[in-house]
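There is one chain below, alone, in structure tokens, taken in the form predicted alone.
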Amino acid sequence: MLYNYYPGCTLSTKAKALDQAARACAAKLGFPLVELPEWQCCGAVYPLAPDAIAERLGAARALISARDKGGVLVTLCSACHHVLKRVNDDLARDEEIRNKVNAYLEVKEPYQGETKVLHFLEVLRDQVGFAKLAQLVTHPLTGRKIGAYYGCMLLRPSKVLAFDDPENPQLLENFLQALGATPVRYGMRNECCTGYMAVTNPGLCKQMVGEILRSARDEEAQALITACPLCRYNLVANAAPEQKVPVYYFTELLAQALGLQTEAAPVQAGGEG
């Protein structure tokens, strides 16, 4: 199977650690990622208005390119995955949106949502398998109590994204277990961090981040992992000094467990790493 890869804008700039570790791990695990040529920004935010056709075109171009190169598209960023998956659903189910997008892009073969959009974590779970992953770990994260932070974009709307149970997700905990870590389950792991409101309502943002970190620390989490660059930034930038915990991209700990890099440098309050 060819794993076409859509990195997205942030993974080419501020979130290079998420991207670079993923590429190395994918090659090690037998599903090397092939970056789509000439990809464009997905738009970062899913357009709710049905007539917002232009806002869907960046995602549509990536989906059509992946269709023409084998039919599978792998993403890492929670926001990119969210937008691509929902636009793909639009093009599969909404005839008016589909016809307008195809007409605008002048595609030779009309696109009807044929591409299968997968998050990197879904490939680990469904293609590699966590049991096999555990066997491939050479540097287990034994003794490390780590909380998974899902946020909102990986899980909702659940019928479209079909990633995991939105109320009681297990994927990241099972992933951590495969790496030899002790997963910490805490109540706020699937709540929105309000990252998109960091500019318009910073007070609410700090409050929500405080509640998330307090929930994790109450269950004795020593660190958090996430798949979302915006969530990582928000959990770092809006954390009170007494609440901060190390925040890693999940791929950094995967690379460490596979022996591909030394311990990842955590990001804490004060800046991106």
Contents of the next structure:
Amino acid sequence: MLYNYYPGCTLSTKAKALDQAARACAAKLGFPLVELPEWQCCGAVYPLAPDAIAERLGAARALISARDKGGVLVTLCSACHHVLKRVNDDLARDEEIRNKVNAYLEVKEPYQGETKVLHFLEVLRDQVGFAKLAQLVTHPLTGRKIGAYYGCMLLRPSKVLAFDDPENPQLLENFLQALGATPVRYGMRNECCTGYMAVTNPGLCKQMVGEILRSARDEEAQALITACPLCRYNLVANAAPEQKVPVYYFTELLAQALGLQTEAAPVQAGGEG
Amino acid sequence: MVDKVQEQVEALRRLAHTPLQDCIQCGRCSAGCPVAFKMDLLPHRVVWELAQGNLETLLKATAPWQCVSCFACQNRCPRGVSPAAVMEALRLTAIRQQGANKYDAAQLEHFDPELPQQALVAVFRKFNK
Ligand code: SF4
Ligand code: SF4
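Next, give the form predicted in complex with the partner chain, keeping in mind that what was shown is the form predicted alone.
All chains and molecules follow, beginning with the one already shown.
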């Protein structure tokens, strides 16, 4: 199977660590990622209005390109995952949106949502399997108490994203367990970090981040993992000094557990104490 | 005048594209909304006002600019209604007017260079046209 890969705007720039560790791990785990030859930014937020056609085109182009290359599209950023899956769902279910997008892009063979969009974590869970992954770990994260931060974009709306139980997700905890770490479950793990409000309402962002970190620290998390560059940024840059904890991309810890080192994601010493 | 209001209400409903009439006003959406404490009109109320056609109340509300599009409301609604989509319809109705951008791009100069691109793209999608 060809694993077409959509990195998205942020993984090509600010979140290189998320991207590079993922590519190295995927190759090692037998599903090498092949970046789509041409892709555009997905728009970062899903356009809810049915008449927002232009806003759906970046995602649509990637979906069509993946359809023509075997039909699977893997992505890593929570926001790209969210937008790609939802636009794909629109193209499968909403005749008006589908017709307009196909007409605008002059698609030879009309696209109807055939591409299977997978988050990297879904490939790990469903195709590699966490039992198998645990066997491949050479540098287990033994003794490290790590909290998973899901945020919103991975989980909701669950009918469309079909990623995990939106109210009691398990995927990242099972992932941490496979790496040998001790997953820490805390109440705020699926609450929103306020995302782009970091720009327009930093006070609100700091308040929400404070609540998330308090919840994680109350359960004794020594570090957090996330799949989203904006979640990571908010949890680090908008944390109160006394609440700071290290926040890693999940792929950084995966690379570490597999004994891989990449330029942007050097093996970390697990110094979260 | 009345027709003009009705027209705008219908336009909003088309943009929101969610079954307003199915809402039972249970308040579950508002109970789980992470920024409800900041809102002048709670998510369940926004749905109600649009179902009633109370245009003026809706256009005055600042709640859409507090909403973070986290989709908790939509996910938890027992009736398949999306208050998030009503919030988006209200934002779009405002910013699609000439010169009605909500975010002044000049402010970006003062932002942290570490800010991920996705945040900027998102702001320009949500607050500007
Ligand atoms: S959760 Fe749904 S049914 Fe209940 S008040 Fe909100 S929109 Fe209405
Ligand atoms: S999408 Fe908006 S209205 Fe709905 S729960 Fe999130 S912040 Fe509240």
